[in-house]
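Here we start with a single chain on its own, the form predicted alone, put down as structure tokens.
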Amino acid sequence: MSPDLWSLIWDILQSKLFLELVFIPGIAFIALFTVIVVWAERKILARVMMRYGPLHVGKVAGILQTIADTLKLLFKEFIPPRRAHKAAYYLTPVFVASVPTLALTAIPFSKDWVVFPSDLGLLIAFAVFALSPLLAMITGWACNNRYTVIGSLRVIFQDVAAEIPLLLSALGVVMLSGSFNLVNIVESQRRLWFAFLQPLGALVFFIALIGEIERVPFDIPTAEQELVFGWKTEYGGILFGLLMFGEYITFAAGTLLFVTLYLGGYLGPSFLPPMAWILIKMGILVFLLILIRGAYPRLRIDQLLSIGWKWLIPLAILNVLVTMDLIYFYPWILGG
């Protein structure tokens, strides 16, 4: 191998663009995160439930557990059903893995880590998350199975009722900073984080986001009391794992999503760097939500939609107006 084709590999592998692919927020990243918070949920989950969770498998409280079922999944035997259609079959799962890593590209981990940076960037984010139930719709009637179908139904009617409240509540975070650019609505809470300055629409945004990653209470579509593992339910082997590491890798996007538009992003004292901020923030969003799937139970489709529609959208609209009075009148707290 010549000595320019070395320098070009050593340059390639230096370079700032290769190690927001591979490391943060790259493949490592998503891989470690997936690992480290399945079995976390595992652990936390035992113990809100008076239970020990993984032990065995590594020296450290199970904590290869999840890799031992990694392993398993790739060389377990998957078995398609006789009336699927085989092509979406076998393809939707990739789809549902690699999909939400775009809305990862958008996020700050500091002012000049950004994958993808764009003036639309939250846009990016959402047109991500917009996608999430046209694929469940299509595994589930790629499966043909009547379980399959009700659930990939299920997801289009929840998400539909938690998106609308997402992007109304991130309006309002849009019109304080002035900006679809977020770098630029991270720095704009340099002052004051935006859910200080906006709880409704935080907290709006926060119902709506366990809604839209399919977190217990608002994990309908995989009901398994009622439809096996819904719109998931054709599915082993790695093409199961397929699926779950895509649920995981749209819970990363999702608290990384909230972490940016209302608790300040990578910004905090200087003693640590950015990106340890936004991954510290992120790390207490996730035990919350881990938290509230083991104390709350399951809400009926019928409950979800009215809290969707009769409570989320309204609060959120709300929210807008509360916005609009706040930058008219008291411009100073924006440092107008």
The other form holds:
Amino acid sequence: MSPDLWSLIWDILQSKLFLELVFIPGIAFIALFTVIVVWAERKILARVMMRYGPLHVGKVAGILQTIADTLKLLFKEFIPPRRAHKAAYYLTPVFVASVPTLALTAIPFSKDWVVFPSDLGLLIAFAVFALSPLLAMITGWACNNRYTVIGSLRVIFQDVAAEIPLLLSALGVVMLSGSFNLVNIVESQRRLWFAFLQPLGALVFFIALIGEIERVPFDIPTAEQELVFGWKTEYGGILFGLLMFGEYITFAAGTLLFVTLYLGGYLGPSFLPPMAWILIKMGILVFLLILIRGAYPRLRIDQLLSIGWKWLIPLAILNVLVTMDLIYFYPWILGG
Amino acid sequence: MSVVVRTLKPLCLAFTHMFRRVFTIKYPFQAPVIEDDYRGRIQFFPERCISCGICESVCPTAAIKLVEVKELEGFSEVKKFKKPQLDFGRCCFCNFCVDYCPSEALKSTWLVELAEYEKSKLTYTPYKLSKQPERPKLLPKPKLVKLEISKVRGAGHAPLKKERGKK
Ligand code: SF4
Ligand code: SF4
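We have the form predicted alone; now please give the form predicted in complex with the partner chain.
The complete assembly is shown below, putting the previous chain first.
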């Protein structure tokens, strides 16, 4: 190979984009997050239920259990249903696992550590979030099974009930910071986190987020006890692994978005780098979400809809009105 | 306000449960102490048996069959009478045979680890049935733990004191 090619490869290896794509928030971060969070979730849930959880694989507290499970999934056979739409059946898990990673590209991990810096970062994240129910719907339909179809219908119901309050409550943040750019949003929280400026909006966003990323108590589309495994019923082997992977990337993206919008993102005292701060805040939020999974029972679909329509959306609109008042009467809050 | 309290209470409860002691017994490494009159493997006392056959007729799973025993099989004083032979592959451990035996020749014991590699080994001849129950040699020797329920620490188990570790 010519020296030109070598220097080109060396340039690519050194470039920031490469580091971002490979480490944070790229492949290494996603893989590590999934491995650790799946393990932590099993361990924490086990402790909440006074069990041990993973214990033996990897000597220390079963830390390698997730890797062992992934290996198992890799070697398992998957059997497509005879009446399934084959192309959609095989392709959608790939998209389910890869589309949510796009949301991570918009999240700033420090002032200049964004994969895709854009003035519309928040909208990009929401657009990606809006795509995943579509994929779930296609998956459920492609499997041609009653459970998957019911599951994907529930995804759509839930999405309408969760996504509108999600967007409306994020509107308050946008009004306060005056920008859709996530870096600007974080920078305008230097004086006070938005979670303190608009606790109502943060609460609505948090609840709607749990619904959006389909976690307990809003995991209605994959309700194991009623629907076998919801829209993922027909999958096995590594295709199922990809679906779970996608679920946990959505989890990561959702928590990162909440941290960015309400908890000051990468801001923090300067003895730790900004990247560490956003990861610490994210870790606390992930722990809280896992604890919520251990504490609350699943809601029925009609209960979720009544929460979404009767409480979250009115509260989000109220939050927007209060924010308007705040900006009009007390502009010093914004530091202006 | 009470709504907030009611919503947050399960969360706090779940958090405090994380620091409770674990209820699980790591079975092959730990084992609970089982009391002597547990409904485990049946023990047979041949010298008390009057060969009435009640155990055979009362057994709901037809696990007991009266068979002829010979002196060779280890019983010196009992001669050619029929004695119960028990198939633990069928037995449901209901203890009817123990309850109905008129001369208390059958007794249930603490031994519950009865697994075998071959099904035929589960059929216990009267002689085998009359032996003292013994923990199988295949298993690693478990640490015995005692179940306990306390109002402060909840249900759980604690390591056993030395003097009770006779099994
Ligand atoms: S074991 Fe008891 S019930 Fe059975 S034959 Fe002997 S005496 Fe009768
Ligand atoms: S315990 Fe019940 S099932 Fe077992 S041998 Fe006795 S009577 Fe039959």
